[in-house]
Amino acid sequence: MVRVRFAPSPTGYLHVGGARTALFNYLFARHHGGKFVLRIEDTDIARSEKVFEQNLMETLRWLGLNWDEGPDIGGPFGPYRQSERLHIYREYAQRLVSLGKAYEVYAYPEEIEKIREQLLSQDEAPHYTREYFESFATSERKREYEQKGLKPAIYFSMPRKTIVHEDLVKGTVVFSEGSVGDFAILRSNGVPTYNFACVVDDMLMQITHVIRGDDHLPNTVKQLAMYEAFGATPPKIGHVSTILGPDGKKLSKRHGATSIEEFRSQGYLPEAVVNYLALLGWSSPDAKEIMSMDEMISKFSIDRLSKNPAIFDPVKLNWMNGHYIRTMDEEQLIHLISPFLNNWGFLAKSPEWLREVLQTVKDRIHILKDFQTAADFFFIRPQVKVSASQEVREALIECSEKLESSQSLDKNYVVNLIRSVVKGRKVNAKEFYTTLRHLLTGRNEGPELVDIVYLLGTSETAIRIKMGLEE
């Protein structure tokens, strides 16, 4: 059975790249009827926070990426937080020591740093070997460690040979002999390093495939060597392309929002975000772009993942989100936009009225936050003054008086009333309608005027005309 995992560190919000990695793993697992595992890699004690862990899980659920095993629901290979697995890492580190594949290091951090500086000063790569640390393993140093209650760090003895990796995305990758030196797998405080914990967890959790960002490619040679040392078969690994901004540089804050939480707060829909993320480095065999989760699951395959960097295009994301907004069920859309209305202080006259306002401006909205600027004049009276010719001013006053005294607000009646005033007064139609729009909305473009008058109501329309025309 296919078993994949998403293993975030709870040190911040879920980044676009992390969300895409989670999505690709989820789609692959569901396509093959396998298991999607959530593992929390929280061994960075200084930076890991429980609030980030909860936020990560909430965001994944918001995207619809529900896991089969994880820290909150358990599973047959738990625990699923690395901080709860420290005893396991100690056991497996000692196993490597007993096999002669790893060794204890009694050097203090400053002594290790001195070795590194010495190697660099000799124009050598800072690759450690067992020999560099042997002089520290004296009986006196061991006794000193024992008296201080310290434990030696454990380093993995990197084999001196070429390692070939058959990547699911990039193809054959060759790591030449000596490209990596020995490295720590267990710190003196008992906390494992990333590469070691990753291998032990993937091995014990029976992970069959690993799909991750290509920034992890340098870690692969270390991990493959450790699998070999344990006599274990490594999972099949694929490294997906980097996500770049529109300027061709690595996606970062300078390009705008980069975390899923930011997109959510701005009013992007989870369906649109997931759909767009799927297309960052993957393409459907039929070149279709708008797809449901079920469609993506049925069509997903690793061999359609691109080796080339993906370009994050906010314009396309906005277009896609706008499509989902326009095709969404109106009741669901009202439910989603209601929290935004509360934050803006927008009070709807009724659910039916709000529904009609949404229908009027929906084509102008790409994200829910756009509703604030697209429809604010329906909720808040604009403070405007206009300068218009005397003829247009008189026509507008007549129009407001007729609307105010009218008992009907049928759209056809409104159209005919306004047209009759313009025709009867023989005013410049363009000036009249432009001025009327500005009086009612405070802007020069927007929905159809008849829809604006209808939704504002005759009384409010008349008030806005008179207020805006006051000297």
Second form
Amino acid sequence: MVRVRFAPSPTGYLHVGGARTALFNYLFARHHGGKFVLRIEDTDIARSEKVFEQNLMETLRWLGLNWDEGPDIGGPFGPYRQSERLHIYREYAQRLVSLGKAYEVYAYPEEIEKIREQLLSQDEAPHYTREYFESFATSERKREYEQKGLKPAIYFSMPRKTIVHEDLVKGTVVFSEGSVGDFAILRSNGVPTYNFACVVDDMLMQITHVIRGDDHLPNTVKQLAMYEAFGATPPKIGHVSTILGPDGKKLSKRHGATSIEEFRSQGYLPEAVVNYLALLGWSSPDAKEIMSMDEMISKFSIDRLSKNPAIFDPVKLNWMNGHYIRTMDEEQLIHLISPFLNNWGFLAKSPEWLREVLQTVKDRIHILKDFQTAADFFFIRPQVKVSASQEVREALIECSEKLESSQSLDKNYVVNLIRSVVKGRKVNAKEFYTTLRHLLTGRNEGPELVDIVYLLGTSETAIRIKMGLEE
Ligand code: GLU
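The form predicted in complex with ligand GLU, contrasted with the form predicted alone above:
After this comes the whole thing, all chains and molecules, with the earlier chain placed first.
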């Protein structure tokens, strides 16, 4: 049975890269009818925060990436929060010590740093070996540790040999002999390092496949060596390529919104975000781009993950989001946009009226936030003073009076009424319509004028014409 995990560190909001990793793991698990595990890697005590953990979970749920085992729902291999598994790491570190694959280090951090500096000054890579630390393990030092309530750190003896990794995405990767030295697996405060905790957990949680960002490729050699030391078979591991910004540089804050939280608050739809993320380094065999989660699940395979960096293109994401807005169920759209309207203080005359306003501007918006500038004039009277030629002024006033006294709000009636005034007075039609649009919306472009008049209503239209015309 396929078992994969998403293992975020709760040190910040979920960003594009992390969400894509979660999505690929989710699609892979669902495609194979396997399990998707959420594991919180919170061993960096200083930087991990509960709010980020909560936010990660909420964001994953918003994206529709629901997990089968995790810190909140438990599961057969829990706990799923690394900070609750410290006793397990201690036990497994001891196991490696007894096997002669790891050793205790009684040196203080500043002494370890000194060794590093010395190696560097001799132009050598700072690769530790057991011998460097032996002299510190005196009986006096051990007593000192006991008195201070300290435990020795545990270092892993990295085998000095070439390690070959068959990556699910990148193909064969060779880590040559001596590229990595010994490294800490357990700090003297009992907290494991990432590489060790990750191996112990993937092993105990029976993870079969790991899909993660290629920034973790250098860790893989250490992790493979530890699996070997435990006599365990490692999961199959694939590293997905980096995500770059449109300028070809690593995606970062400079490129604008990068956290899923930001996209959510601007009014991107989860369906569009997951669809777009899936295409960052994966493609469907039929080259289809707009896909539902179910379609992606049925088409997903690791062999279609790209070796090449993916380019994050906000224009394409916006286009895709616009597509989802236009094709989405109207009730659902109203439901989603309501909190935004409340925020902006936009009061709808009625649910039916709001539905019609949405229909009118829907083609013009890419994200829900755009609705504010695309439709504000329906909710708020623009503060404008517009000048016009004498003829156009008179025609507009005539229109406003006729509209005010008319009972009908039929669109055809409105169109005919306006047209007959324009024709009857022989005014410059272009000037007339531009001025009218400006009076009603405060802008030079937007939806059809007849739709605007119809949705504003005759009396509001009349008021805007009268109030906005320059004396
Ligand atoms: N906690 C690691 C991270 O957030 C997980 C890496 C992995 O998937 O092994 O990058």
